[in-house]
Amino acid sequence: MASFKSLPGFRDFYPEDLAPRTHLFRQWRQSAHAFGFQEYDAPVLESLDLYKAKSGDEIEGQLFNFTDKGEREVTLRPEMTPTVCRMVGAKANALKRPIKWFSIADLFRYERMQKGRGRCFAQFNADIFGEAGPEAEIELISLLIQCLRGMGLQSEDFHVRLSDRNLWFYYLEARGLGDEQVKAMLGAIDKFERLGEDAFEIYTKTHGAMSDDLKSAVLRMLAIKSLADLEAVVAELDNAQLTERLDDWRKVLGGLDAMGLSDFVSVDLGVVRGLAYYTGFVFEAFDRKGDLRALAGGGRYNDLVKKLGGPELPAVGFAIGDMTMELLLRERGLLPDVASRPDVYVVVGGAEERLEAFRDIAALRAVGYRVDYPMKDLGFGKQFKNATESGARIALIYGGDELAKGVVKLRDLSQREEVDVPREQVAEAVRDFLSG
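Now the structure: this chain alone, the form being predicted in complex with the RNA.
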């Protein structure tokens, strides 16, 4: 019995497990390239301080961190954003704007296993740096939608809930709430969907009871479902900041509408996202049915590059996780069979024929065909069985009779028909068959 296993929360990827993941990565990469994003990567191990600087000391409890042999406090990266901010910050003056970058990376969090959550998972990350206007949001949200549509998901399957922390700040400040009060209220709003009005205890616990007026104002915002609803609420208030902010909303929603993506976007101010480094629009993608975790999340974080030691640099980004994504696609039957299979399976009569076959096998492989053959001398029956099970469409038969005549047999494994092909025309015959 195997005495070594993978560590708790980590997954082995046997070929049948790796295939779906490869499919996700390929689709994501294709979408990102279609949008003009460039791929980057970075070390898996980072300085612990990078994350403490971003998220505070409490974060350490959820990290895979340790002290290395040089007495450095290090950690496996739990997210990509600080890394990309560090990289962009270091070269910000030399990079052409806007900076549109993406990565597909393994991330590590020291947490309890749960459905759609493990200690090592992969994320697709996309970020735009150097563009402060809502055009960056349009580009990123449309990329997010494309990343999910590329998997075969439609607007009936998922939607992107769009919200705005600035709107909440302006709205609550206009009602006399201070900075700390607003943050506490955003914490409550984040929990509102699950807890209902009990969520307001997060606010009342430290800032005292809410007036009926304040509570109904918050509930009014949470009830907003469309740009028209939002415009109506703002119109009543006659507040310059809110009115100005509404223009950004019109740009984002108008741009996405012009791209034909309205059906994928919901206005929903109940999304504010956990840690408070987001500075404007925030958004999350969800399965419309089911009760899976968020498929993706992101938003604007204009202060983070500077906070991590770089220059002032506005930024928007989002991430899609592989585990929830794969659960959803599996549920919907959208994981294609992408097992690696040969184009050609070679059947050989014996030791001499094997050497003859090797010549053609090498030539076919050199021009890119996937070719497999049995390593041991087997009876023809067994070889044909192997050929079928390999998934190859054709078998090439190198028997003594054929080689004596200067031909090989090309067998169509699904039709069970074969033709003789002169040795020197094998490559052409294979090409014609597979392209025909």
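Now the other one: the form predicted on its own, given that the block above is the form predicted in complex with the RNA.
For this one, just the chain is written down, with no partner chains and no other molecules.
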């Protein structure tokens, strides 16, 4: 007989595996709601043209795409940004600005599997539409920090590296580079951290050798680690665009400082994000201690809604993946014991007592308590063993003697202490015990 397994890069979630991911999702939702973001969702299957419009034909190599029974070219979604741009663009005139939306969605990419990366994964996505100023970056970066702090991570665990594609464009144009040269240089800068100066071959292959002055200028920008350093470089160039852009940097960093988040943010112009649709500030959250590197990333993409058929609408967003985040929390010992356990385990003397207990079981469940009981007749010893192993905090004991007296025994399973509770007061007694 055939033995079936999940497909390569796809995960089965047994209850003990799903519990940590559910914990991540719960924390992310709490953070998003605290910031006033609204949750949305969308079909997992999208038109292939949506991604071609964003990334070109080369994107197909990373997709689970096919022709459906209606002869439509479709794909499982590899990311949420085109989808949310499509949705916002369709109703932009009816949506109150700024539009603050988030989603937690399964995504699919046909790519090489490695640590922290599969072919099906979940992402938390948060985006702000309709706000062109740096206030949107302040809001989103602070949300990103909160999403990670909510997991117990602190500034010694991660930092958000802030950069700016606009600043690079202005800086390189001021040194005589044209638009295509700037794009090639940004491609090289994106690989610089991994390849060192060998990354400049990305530029020289198409635009010829770099002058010593140009290389020195790029390396100087890459060495900048503070706003003061950036201001010093800009002051030397006396360029109006660069000077004006510094005002936005001061607003972003000043706003995050006012929120008490400066320890979580660093200036790092080596981050340019490889996706060409980014149009301004870009940022990535990085693991400070381990080898997981990028934990989350995002930036501004003011042109994408219009490119995908909607109106001109400024936008900025970021995403966090579940696989890397769970790995990090396990490494730091920050993944709590999130297994689902009953609050109450009901012990019954027999068939008649079971029926008597059903009324209280139903009443406790109706107000939100997790209640379990044996479905088959078992001896008291086995039931108490099951109660302890279940992780429940209390047991309610429905024996013949107790019911004859109109009471139920409430046992503290950690202290092994018992107290009689009148039948009509069971719900109140459970509430009082579980609330401490």
